[in-house]
Every structure is written in C-alpha cells, then in structure tokens.
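Let's start with one chain on its own, the form predicted alone, as structure tokens.
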Amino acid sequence: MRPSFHPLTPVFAAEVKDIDIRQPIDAETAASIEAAMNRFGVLVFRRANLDAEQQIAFTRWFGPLDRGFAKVRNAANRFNVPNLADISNVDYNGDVVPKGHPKRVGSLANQLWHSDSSFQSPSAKFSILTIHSMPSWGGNTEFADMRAAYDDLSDAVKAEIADLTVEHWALHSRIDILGDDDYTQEQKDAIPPVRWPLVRVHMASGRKSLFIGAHCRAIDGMSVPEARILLAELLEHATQPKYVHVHEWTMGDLIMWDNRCTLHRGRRYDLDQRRELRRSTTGYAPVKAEAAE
C-alpha cells in the first residue's frame, strides 16, 4: 500500500498514513512523499518511532545531508550518528542542563520563527524532526506557510519587495538573545553571511514564497532600522493563524518540512523537564526516482 496524505489545514500541511517508515522505503514511495512535500510543505508521520539510524536512512532519500548550525558549535554528537542534530535541553551525558548553561540559553533561539540553514548557500531543502522525550506542558512546534502568505500580500507590497535582497547570518538571532560575547570570532566566521532574494520562487511548485525569518539581518540598500521594520511587518503578516499549523507532539512523531517555503518555531516549555528531539536536514539533490504527479 502506498502512503496517503490527509490535509491538516486549508492551505498546507498533511498527515501521512498507510506507511511504516521504520521499514526501508523504495524509490516510488520516496517520490510520492517528495511530491506531497512539494504540495503541502509539511508532512506529519504520527508515532513513526524511528531510531537514529532509521531516521538518517529515511532522510537520505531526499538529498545530501546538511550539518547546518552544527558547523558553528562543532559539538560532539552524543548519538554517534553524523549529521543528526541534538535539539534538546540535555548534555552529552543525557542530563538536563542547568539554568545558565550555554545549550539551554542558546536553544531559546529555536523559539523564533526561522528557516533552517537560510544562512548558508545552498540553503536547506527538507528538515526531518523526531521526538524522544516530552515535557509535561508546552513544546509544540508551529509552522507557517510562506507561499500562502505571499499570495495574500497587496499588489503594492508585492511590488515594493519584488527585487529586494536580504542578508541572512547564522548568529544574528542568537546574538540578539545572548549578546555578542557568547561566541568567539572563529565561530562568527564559521558561516559567513549570505544574501537571498526576499521573494523566491519555490521551484518544485512554481509558486512565489517569502524568504524571511530570524536569521535575516539587513536588506541591501536600506538602513538597518528601515529594513528591520519591514521584515518585522512581513513576519507579522506571514505568521497569522490562518497561515499556521500547530503540531502537538505525541511520543515517536516525525515531522518533515520544506525550508524553502515554510518557517517554523518551537514553543515555550519547562526547561527543567527533559525534551529531546533529533533533526536531520537535507540539501539539494533529486530523489532516486521522478516525483509523482
């Protein structure tokens, strides 16, 4: 049986059923998932229960693995699985980190709307996130559809932003939260800023999409205050409830999203309670078969 896709909102996101991705998938299945990603932007696999190796094997169908922000911290991987990011509030030994710990403070930036690896070239394609322990409250993950948000802009705003170029920097959001002293110059230089069009065409669907979020630092040709006001207004528009899907986690869930046309953020939770997620991310390469119609 091939996977089936069931919309979760009127504009994007779908739940995937009729598939057990703990088992190896084939090219036809990968192509059908990629086609659904091109349409929905976010896919939810309830109670997938993948281990680290299964997650990486599934991820490899959709492009080369990308380390993203790990290039800055370059921390040891407690899973001994390369390219699997530890999105958690625990240390290398699996203990919940205390107040003031750099990992605890730095992870707060995940609560800002962002697109994974927008700060590098090429930017990320898909991200895949699994959950392995949950706090008693909070910790939902929210997604916003940048294609639908662009479609609903006024003609005047579309004309205003059509040719703008935005600078994205890996540490912009974190320095806003932590200050400038938490990172060495070597870390600041690890991923130089990149520039992207504010409006990009999502090539897989042919639709225009906003490319904004917490990593955006400046707009070419604008003063910093003017640029940040415009970016804040666009973000406010693009994250209205009608463009947002809220995922309430159950143990073992897997979520897959397209960084080229969505933003996401984690929500607040009790940082003294264990919350462990594992993220794998892909760059650009075709799947191993042509995408399904």
The other form holds:
Amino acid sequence: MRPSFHPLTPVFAAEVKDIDIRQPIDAETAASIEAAMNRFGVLVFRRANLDAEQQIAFTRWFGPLDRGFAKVRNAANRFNVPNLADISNVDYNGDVVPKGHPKRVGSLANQLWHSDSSFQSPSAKFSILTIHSMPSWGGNTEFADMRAAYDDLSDAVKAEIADLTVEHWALHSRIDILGDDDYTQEQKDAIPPVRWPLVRVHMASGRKSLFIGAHCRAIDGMSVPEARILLAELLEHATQPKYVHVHEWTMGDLIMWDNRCTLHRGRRYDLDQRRELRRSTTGYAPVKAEAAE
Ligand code: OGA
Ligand code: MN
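The structure above corresponds to the form predicted alone; please give the structure of the form predicted in complex with N-oxalylglycine next.
Full assembly next; the chain just shown is listed first.
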C-alpha cells in the first residue's frame, strides 16, 4: 500500500495515511513522501509510535542528520541515540527541570516563531518531531506557510525586500528576547552568525519563500530599529491564521516540516508538567543557485 496525502488547510500541510513508518520504508515510498513535502511543507503522521531507532532510520531517508543547536550546549542526550534532540522540559535523569534551568529557556525559545537552524549554513532541511508525553493543557505546535505568505505580499513590498540580506544568530532569541545571558564566550562562538537572503527560492518547488523568524538579528545596510520593525511586520503578516496550521498532539504523533519554507512554534504550557518530544533533523547539500538568489 502506498501512502496517501490529505490536505489539512487550503494552502499547505497534509495528513499522511495508509502507511506504517515503524516498518522500514523503501526508496519509492521515501520519494513519494519527499514529493509531498515539497508540495505541502508539513506532513502529519497520526499515532506513528516510533521509538528512537525507528525515528532515526526514517529520518535518514531525507538527508544527512544534523545536530543544530546541540552544538551550543553539547549536552549528552538520554536516548543513547546520537542526533536525536531532546525537546522537553526534562533533565538527563528524566526529572522535570526547575525554574532557571537552560532547558526551560529552550522550551520558551521554541515558543517564538522560527525555522530550525536558520542560524547555520546550510540551514536545516526537514525536522521530524515525535511526542512521548503531554502536559494537561497547551503545548500545541503551530506551522506557518512562508511561500503562501510571500505570494500575497504587495508588489511594492516584494520589490523593497527582494535584495535584502538578514543575519541569523543561534542565541539571538535567547539573549535578546528572553534576557538569558549565561552563555560562555565559547558557547557564543560555537555557532557564528550567518547571512541569508530575506527571500529565498525553495528549490524543491521553485517557489519563493520568506526566510524570517526568531534567529534574525539584523538586516545588512539597515539600522537595527528599521530592521526589527520590518522583520516584525513581515512576521505578523506571515503568521495570520490563513497561513497557519495548528497541530493538537495525540500520543505517538509524528510531524515533519520543511524549515526552508515554513516557520513553527510551540505554544505555552505549564512548564512544571512533563512534555517530551524528540526531534531529528536533516541538512542538505547547498545549491549554488539558491545562494545566488
Ligand atoms: C522543535 C520545536 C516546538 C514544540 O522541536 O524544533 O520548535 O512544540 N518544537 O515543541
Ligand atoms: Mn524548532
């Protein structure tokens, strides 16, 4: 049986049915999932129930594994499986972390609209997230379609932003927005800032996409306040409900998204209640034409 794809909104995101991804998939199935990703940007597999190894095996079909922000904290994870990020408010021993713990800051930073690893080059391609425990309220994950949002900009704004370059830095959201500055110089230097065009071509679909979010800290040739206001306005435009899909988790769900053409964020929940997710992420080979755009 081949997977089937069922759109979740008029503009992007689809639910995948007729497939059990706990079983190894073949190249043809992987290709059909990749093609659906290029079209929909977000795919939801309800109750996929993957363990750590199965998640990594599934992820490997879509590109080389990427460690992203783990390079800053460099903490061991508790899964004994490399390249699986512990997206939780739980420490190495499985206890919910107290106030002030870096993982609490991380959980809060994830509640800002962002694209995973936009602070590195190449940035992340697909992120794959599974849920293993849920709080009693809140904690949805939301996605926004940056291709549809770009398409709807006025011609004047499209012309204004066409050639702008944005600086992305891994710690920007954490230090500037959350007021957390307990990072050592070594941690700050672990991931130097990178520059990306504000408008990128999503090579897999040929469509243009806004590349913005919480890691953006400056725009070349613009004053900081001008840049921040422009970025804030673009973000507000791009995250209107008509471009957003809200995922309400059920245990075992798996979601995969394309970081090059979507933004996402977690929603608030009680940080004293356990919420555990696991994320695997793929990078991609940079495409020359993309850098030039
Ligand atoms: C992530 C992320 C949001 C959430 O795993 O990259 O941003 O809802 N997660 O936990
Ligand atoms: Mn994220």
